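Form predicted alone, single chain, as structure tokens, below.
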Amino acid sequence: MPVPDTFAPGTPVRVRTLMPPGHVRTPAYLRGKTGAVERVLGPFANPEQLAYGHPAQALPLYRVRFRLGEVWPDSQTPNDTIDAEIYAHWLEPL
């Protein structure tokens, strides 16, 4: 999977719609959804590689903010938000 350039806070992003087998950290309900980078958390070892005992590449980790109306269209509070920490290789710029 390609690792995109660093995203700055405020950058709109989409979570990739990948469904790889095995351990992944990205919630399925966020795949394909759009949000904005809230903050950059720094580089951390890729847990998808660590889970299998492989050497892990350090990847940027981001806190991404989503509107509830984007994640769950029938939300009663569509402008409330949910934050998730997502690794760079799961994000694509809009």
Second form
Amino acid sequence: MPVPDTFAPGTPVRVRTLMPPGHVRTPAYLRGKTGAVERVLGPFANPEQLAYGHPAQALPLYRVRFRLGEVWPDSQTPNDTIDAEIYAHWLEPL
Amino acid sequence: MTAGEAFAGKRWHDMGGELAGPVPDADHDFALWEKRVDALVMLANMKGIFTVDGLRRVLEDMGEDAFETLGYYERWVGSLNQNLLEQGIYSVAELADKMAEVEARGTTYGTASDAGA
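Given the form predicted alone above, produce the structure of the same protein in the form predicted in complex with the partner chain.
Then the entire complex follows, led off by the chain already shown.
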């Protein structure tokens, strides 16, 4: 799976809308949603490979910030935000 | 689950973002066997046999019915066993022999005998 270059903080990103079966480490409610990189947390072994006992690729892990109105369109506080930690292979630049 | 449903979206365990209702706050102690299961999972992790990711993967594969009918550490011991089997720590035949041996000791700590252990 291709892994994009490291995203700088502030980069707008979209969570990829992939729905594979198996052990996935990105919550369904964020797939397809748009946010921005809040910070780069560093390289971590891909848990989706570790889960099967395989050697794991070190991937950038990002803290991504989303507006509630983006995640839940009927939110009463649409400009509040939610952060989630997401691996590089689940993100694409806008 | 049908083949179509497998690709329809999230799986049963992926509950993030849903309304959850009140959080139960009843206090309880853990049984000795539950503490032992916890310790075994930590030990396997420290020894590099499998990681928390492997634990989660098997828990997810158990499906929603297991989540509704089994206790937390009942699910954990199932996942621990599956991971240890997959990593070849022991075989199914060895597990069967050991379970028969332990069952023959008795049903409670009070009456159990270690004869043959």
